[in-house]
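Presented below, as structure tokens, is a lone chain in the form predicted alone.
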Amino acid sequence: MKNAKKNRPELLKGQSEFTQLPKNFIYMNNGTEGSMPGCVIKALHKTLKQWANNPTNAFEIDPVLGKRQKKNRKAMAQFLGVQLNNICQTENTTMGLNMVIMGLDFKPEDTLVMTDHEHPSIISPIWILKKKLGLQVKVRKFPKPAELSKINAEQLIDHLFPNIPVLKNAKALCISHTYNTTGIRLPLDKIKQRADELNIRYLIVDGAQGMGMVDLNKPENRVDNCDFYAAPTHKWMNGPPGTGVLYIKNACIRPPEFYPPLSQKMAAYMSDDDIQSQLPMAEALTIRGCSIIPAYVAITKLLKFFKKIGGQEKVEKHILGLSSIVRDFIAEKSPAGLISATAPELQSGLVSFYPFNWEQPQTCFKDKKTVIGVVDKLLEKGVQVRYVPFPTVDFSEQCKLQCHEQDSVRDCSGEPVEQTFAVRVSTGYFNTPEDVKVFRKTLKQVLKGLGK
């Protein structure tokens, strides 16, 4: 960690709370894990002690720490602009997506639509249903990276989900709010409109790269555009590890439409005679044995922190403003290297690009070894970003399955599938313009050594 932050500009409100990040280390990997402000760490310590003092009472009857989590779920519902019984607390996005995809009553004749850039959190349960039930899966391919930086939202939606017979009447459309590969952010209101035009029953959204990055009160980001929206609070929100949320639009959803795993309350739904025992589905899913409830309580402190620093709109403006500086820097130096979109409605806090030769910026490097080398050299100099692969998923011929490590894609024979790799930069709320300045300077040093 050789680069120290010098002459740092005035801190934004709340940035001084992120005291656990070393002062000589620039962390730009919020898309993988966030940090935590001091007020959340303090709240987590306090609630852990409360739990340890009387665990049984905490879990069974405490109004804040108790298993039903109504107070904390209500706070999250207010943050998202929805109702208490739309909200289930989870450990992460993967858990929420698996609850949904494995819980819905899919039949072999049903069709599910997804893209070829989905995260393993979506791919894995869909692959299971395809192998187990014979579910029909239609994979829509993103435009090539060279086209993405120039495309707008309407063009992208028409490309991914055109109004064609093969997509009509599908049971579900599974997408990401923001793609962890390219940083492309889909406008959920327009996606919902297209799904309705295609008569698609469920819109299931991976919100891992949305919540805490963008203002979820804006029409294009609202979770109630979706039937299900799964998100973490440990990434862009900067909450404790192992915390997340699942939004369920239909608060009255029941079997046989929905048989969700990970709940100890489903037996009550099996008989109309036991109607009095049926909790709202979101609450039934929250009660699933002992989970990290002290961390859920700390999330309520995090929601107050968001309000204190100016709310979601201000956070989005800051994060997207910093990412725009990064994006413009790459676009100006190496247009061929930029992957992330330049259209404002598709932008996010993630910027992906191919490393390039500084002296010959039209020469880009897309292989795994070179890209990882760039990421490692940046880290040696005190700047942390990450690399991302561009997965190829095709269920139509040989079901190709993305590996858990997200390093490679293999088909059913185990042979690798060709793909490219890119550098991804995530600018968090705690980052500053000075951080971005140091990143640009450090990246220039690293890229000058490429191709020699």
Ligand SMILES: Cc1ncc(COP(=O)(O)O)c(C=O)c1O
Contents of the next structure:
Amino acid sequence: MKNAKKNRPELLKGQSEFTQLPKNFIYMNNGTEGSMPGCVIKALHKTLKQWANNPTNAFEIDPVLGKRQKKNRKAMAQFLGVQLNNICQTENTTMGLNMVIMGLDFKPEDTLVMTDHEHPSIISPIWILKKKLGLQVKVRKFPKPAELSKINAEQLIDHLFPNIPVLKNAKALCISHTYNTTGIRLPLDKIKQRADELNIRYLIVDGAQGMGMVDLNKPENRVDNCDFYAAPTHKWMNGPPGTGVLYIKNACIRPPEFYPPLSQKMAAYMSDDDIQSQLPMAEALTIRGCSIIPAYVAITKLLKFFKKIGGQEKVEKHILGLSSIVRDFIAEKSPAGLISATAPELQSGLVSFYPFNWEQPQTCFKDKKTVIGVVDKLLEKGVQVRYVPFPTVDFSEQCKLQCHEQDSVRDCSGEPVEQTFAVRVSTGYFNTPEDVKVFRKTLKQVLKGLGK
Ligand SMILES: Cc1ncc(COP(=O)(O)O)c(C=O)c1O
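Starting from the form predicted alone above, please write out the structure of the form predicted in complex with the named molecule.
And the full complex, kicking off with our chain again.
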């Protein structure tokens, strides 16, 4: 870890609270996990002690720590600009997505639309339904990386979800708010409009790379564009591990439309004359055994921290500002290497690129070994980013589901499909322009050594 952060000029409000990140370490991987500001660690510590002091009371009746979580859910609802009964706290994005996808009443004849860049946490439950039920899955392919950096939102939406008969009347459209592979952010309001034009019943969004990175109160990012939005609070929000949130638009959703697999309260929904004993669905999903409640209390503290530092708008501005510097640097040095979009409405806090030969920047490296080598060398020098594979999803009967770890990927016909690897940089709230400068300098050193 050679590149020590020297004098940190002018920190933004709250940046100095990320004291657990080592001084000589530049952490640019918020897209995998966040750190935590001191106030959240302190709150977590305090509530764990409160819990340990009187556990039964905490779980059964305490107004803050108790199992129904109304206070903490309400604070989260306010943060997202929605209502208490739209919010269920979860452990992570994967949990929220599984609650939804495994809970909706899909039939074998239903069609579900997704893209070839979805994360395993959404692919996995879809794959189960495909295998178990015979659900029809249509996988739409993203344009090639070389085209992505030049495309705009309308063109991308027309490419991914054109108004064609095969997509019409699908039961669900499953997408990511921001793609963990390319850093492409989809404008949810325009996606919703297209889903309506296609008469698609449910818009289900993986918000793992959205919440805490962009301002969820802006029209294009609002969770209420979606029927379901599952997000973590342990990544860009910088909350405790094992925390997340599920937004459910229809607070009154119930069987037979929705049979969620994870709750202790579903028996009450099975008899029509027992409406009084039915909790709002988000609350029924909250009562699922003892969860990491002290951490949900710490999240409420985190939401106050967001307020203190100027709100989501300010956080987004900082994150996207830093990612623009990274993107412009790559675009200028190696246009062929840049994968992430340059169109403002598709930008996010993630920038992906292929490593390139510093002297001949049109020569890019896309293989796993070189890309991991670059990421490892950066880490040796005190800068943490990550590598991302571009997964290819295949739902054909002949082929197994492809996963990240595999080197070679085949399409339905058995033909090999190109799978490439890229470097991904996350610019978190705690990062500074100085961090980006060090990243650029270190990357230059590493790329100069490539192939030697
Ligand atoms: C797009 C996407 N979806 C889902 C996940 C899984 O997130 P979680 O750990 O909150 O389940 C990730 C994690 O990196 C992701 O990038």
